[in-house]
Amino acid sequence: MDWSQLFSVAQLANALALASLLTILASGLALIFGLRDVMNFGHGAFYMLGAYAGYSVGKLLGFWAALIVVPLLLAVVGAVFELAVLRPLQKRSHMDVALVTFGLALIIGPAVHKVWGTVPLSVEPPPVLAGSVQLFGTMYPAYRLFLIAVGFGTCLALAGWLKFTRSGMYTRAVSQQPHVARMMGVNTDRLSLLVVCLGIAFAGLAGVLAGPYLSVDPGMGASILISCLIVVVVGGLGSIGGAIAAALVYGFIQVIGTVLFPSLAVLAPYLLLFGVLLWRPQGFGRGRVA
């Protein structure tokens, strides 16, 4: 085997470049399971829905204009998510939610199929970032690039604005204590409000950067939501440091076991899956008991 291969610049770029989209899409999944409480299983549609949003803003904008413009639309989306389907379901139990999510899935997918098609969209990067560039003697895609930046910098914002704001520490205290926080007062229906918006502009921004990243197409929604449940459990359910790191260890063990071993690559992260259940159930980061 030539390992030089396995553990080439490229290589592990390319493993860099999967864990930051799905870091991206889990910290949103993450930060709603952490405040609500429920795993929103229309994550993933939600994400497909801005990777489509982003083909049609690009088209007419440009994709540095999408790359803003969506996130804020599915914002919005989110907001009605919120006060329309998790608001009035808060009382009912966490089974129940989950399952409306699914559905709104369900209800989302052939809308947009009916919008857009089932053909496969191709999104072009700009052409700052269409060609290659050097990488430690090697040929890189330059959007690839881009994408773990804006990746890892979204991460980075993230926690610092869980970390120094008012509103990023009531939410890691919700997130832990919810019963206490309320009753000192904290406001949790707005703060709630606030982080399902959130999460769902993460997924909106996901999705217009996968375009170029990968392909645009009807099942990119239900094949990127299993990696990222795999992610959120892995990494803690509720803990968003816990969901970087597992989408670190999830990509390279995409990439690197695609090298070692082709036919059994697919398992490989249901196998990691299996074994922090089985001895580290609360994940790698400081989650819920999963």
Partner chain sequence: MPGFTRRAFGAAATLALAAPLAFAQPAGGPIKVGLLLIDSGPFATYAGLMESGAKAAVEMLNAEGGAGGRKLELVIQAHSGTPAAAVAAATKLAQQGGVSVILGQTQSSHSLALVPKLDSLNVLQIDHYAQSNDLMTKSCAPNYFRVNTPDALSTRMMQEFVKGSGAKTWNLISVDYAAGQSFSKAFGELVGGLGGSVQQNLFSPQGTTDFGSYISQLSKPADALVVTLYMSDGQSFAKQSRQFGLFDKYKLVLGNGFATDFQLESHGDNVLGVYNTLSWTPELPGARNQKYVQDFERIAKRRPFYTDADLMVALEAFRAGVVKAGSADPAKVRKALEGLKIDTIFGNVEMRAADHQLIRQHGMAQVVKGPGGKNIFQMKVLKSGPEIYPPASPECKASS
Second form
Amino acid sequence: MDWSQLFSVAQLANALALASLLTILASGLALIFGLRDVMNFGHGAFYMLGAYAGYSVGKLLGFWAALIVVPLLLAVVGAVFELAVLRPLQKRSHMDVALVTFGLALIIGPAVHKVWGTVPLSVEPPPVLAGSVQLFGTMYPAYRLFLIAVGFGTCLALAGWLKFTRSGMYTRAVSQQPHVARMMGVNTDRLSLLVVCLGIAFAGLAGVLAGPYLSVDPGMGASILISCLIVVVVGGLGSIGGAIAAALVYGFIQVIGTVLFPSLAVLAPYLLLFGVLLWRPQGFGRGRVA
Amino acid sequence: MDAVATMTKTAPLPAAAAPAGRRWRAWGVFVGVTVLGLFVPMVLTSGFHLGLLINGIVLGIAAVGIGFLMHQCGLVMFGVAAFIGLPAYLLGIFSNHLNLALPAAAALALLGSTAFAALTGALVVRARPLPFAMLTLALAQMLKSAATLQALRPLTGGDDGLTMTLSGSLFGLNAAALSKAASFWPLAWVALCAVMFIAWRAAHSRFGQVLRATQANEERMRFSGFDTVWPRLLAFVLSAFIVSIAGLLMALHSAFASPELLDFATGGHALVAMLVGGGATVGGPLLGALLYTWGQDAFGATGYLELLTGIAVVVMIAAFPQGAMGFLLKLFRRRQ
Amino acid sequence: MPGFTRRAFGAAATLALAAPLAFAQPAGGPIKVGLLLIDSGPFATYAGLMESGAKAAVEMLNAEGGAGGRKLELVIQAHSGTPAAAVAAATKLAQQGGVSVILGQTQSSHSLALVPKLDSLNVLQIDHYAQSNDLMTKSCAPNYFRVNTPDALSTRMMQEFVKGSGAKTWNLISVDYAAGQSFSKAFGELVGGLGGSVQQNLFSPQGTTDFGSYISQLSKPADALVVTLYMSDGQSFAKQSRQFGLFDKYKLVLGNGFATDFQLESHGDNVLGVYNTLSWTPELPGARNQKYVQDFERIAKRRPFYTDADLMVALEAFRAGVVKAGSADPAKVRKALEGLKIDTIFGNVEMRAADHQLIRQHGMAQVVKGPGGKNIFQMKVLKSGPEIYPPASPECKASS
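Okay, that one was the form predicted alone. Can I see the form predicted together with the partner chain too?
To see the whole picture, the full complex is given below, headed by that same chain.
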């Protein structure tokens, strides 16, 4: 058992890189759940859409432009999602809405197939991030460090928005006490629109970032959805801070698992879910958007 | 909802005390339909369509199981695949490796799966609905990982699956008869009727009332002196038992088990079927399962299976808030 | 309760009335060929490729006169990708579609589930996709034939290559799956037998997206690296390895199903220099092969891959059997196919009677920069079937 393999800077960075991507995705999912009480099973599909759009926009305008344009595009998609799907089904049961989002995922998948084809796509990182840098004695891919930076930055930005802006405050209010907030004059409809757009834009951002990091293929949405759901549930439904913490734990467990218990590593997320929920049924966070 | 109202006055008498004439008539219809159904293979001679119908009602059994849990307790079992795949694998392991003949292997498979439900239910049934759903999903995925573990490959066949050699006979059907649609039909049909009766009876009993009341207001039930965990655990085990019957039937008919049976996607079929049909009645999930099976077959022929399934799911859920069954019942009542 | 039972019965009756009747084929009409496709999940990616390849092959063979004057007609059935769904789809093709033979995206688990049913469905399967060795040993059946190269052959090819490579220490990374496990075991034994050693033997679960932690472990290099990762796992690994500069640390990188033909474009430069087993390239010698490539590019508007070639040969074999038997009846065609020498785009190859395997070529190729800057496979070693196929296993009871 090579312990140096486990406690190296590279492995730490690996865990953080995976956690960063999950953080961005899970935050979006947690936001939508916290505010709208909807478990969006189409989140993985939006992420995939973001990755494919990132490929096309990246080809046309370059990676950096894609990083800005694609989340904006996905925000528009999010607006359509909120107005055409979530709002009309507002009065329906959670299960029904969740199943509709699941149906949406089944529609977006083949649609992506049709437009971009079925062969996995190759997305290159921008030249400045393509190589490796010296990191405490080992060479480590620059792109992953960039990913960690963006993940960290998004968390800070999100925390800042929630804490210091008016709309952020409204979001926290509505997620904790929707009726009271509405009575106090918060326009929940407009807020829902904002939050859903933001959540889906995050999914798009994660998709663009994933392009040079993971494989861009039609199965990418489904595979990351389960991880994302686990992270959100472990983090405490709707709690952003909890989702971030859960993503970090998830990243570390994956890395440790692959080194220590390779065959059982695939079980690690589920054991995490079981363990956390049995010890603390509401998850890490203090529940609701916090 | 009605259960809450009844807390303030004496609970209505369960069906057993309804006018005797109506009861006898209901029983007559039930037995009549059960017997009549046995003759379906004579009408539906195409082996292919009978096979499709069998798939439909077996999926229906699974859907009824999870529909019961959802309607009575408000808990959705995402990991329903666990109780479809587990009895299948147990049947294969008992038949192939322990050389048990059919009646024993099938009974033990069912027992084992139900026992697993009892053990894991004790852990998960206390959770809130969404964590519960995720936990059952985690259970199914863990079972799937176990089935593909390299160490257990001699037992489970690993990724390639387990082809079963079934010996002996179950209710007079040997392995060959079980694999043919026409001879398998009676077993599947009787199982369906039995399961629907069990689900209906459990729902229309005090047990069902307690469950629905707990779903409406758990705290008040506890104040009133009811244990709120045991009934839910019992409901979970009953639901898993029903789903296990479906899994066992699938395994008996195909004589094959593979890790995909434990995958979330397999569970997805039953879930969609249940929700499309409507969980509010016992028959809703069955209708949903028949529609779903027919749809999968029809859509598959076009080559756009996933897309059409997605569109159908969205349309059905959006357009029919009470499911397909609810819609049909409303139509029927409006005519009257 | 009466409400639903009435409806359920009504549904059954309606289905019965709607049941189409005859599915026996009129003698002399077109011969129906069933094609199984997976349209959801990760494998759906390749369904489109298989469909266009099949349509092109059928068109080409029909242009040559079909099978004994009868045209070949493709009947497609897509399914969700599980073995049970594959069996259901095959059942539908046989009972509803009236097909005489089944082809398609049959993964090993699908073929293994299908083989016991072929007899009762009265249909042949000519497999051009599944690689499990069990299909030529204990899971043989009279109605089952295979034309593509099984796992055992790829392992054999790699063994030859390993012997000549001179590498002493090896690192392995394989998918934690039956194929990956059995390969790494066989490979470990081979390397040991040659006096070398396996330093690291890593397994990653199928569906791994982030290989960082594996790559970090593999950064302690040996002479050579063997990668048994498929499809999107392989894509992610290749992409991330490039970012870590992993392959540069090794003298030799061998791929086992890793760098495949149809993924070469999406791999880009990530797999330059990697060797991988490859059973066919468009540059294979032979007039029939050249004609096939030209016609294929004209009809399908893309370059053919080895999967297209395998499918073409499956149909060529079926045609040869039908011609020899004088009928499309499965029982007659299977008898005709045993021991038959068939003219295919691979050349003149034999369908071995004892285990129903086509004794055809296999090779080892390297990814190089081709003319025009595109990455292509360059065949380095090519062995003919008789040189590398193991003898038929006594476990196989296929011969009728």
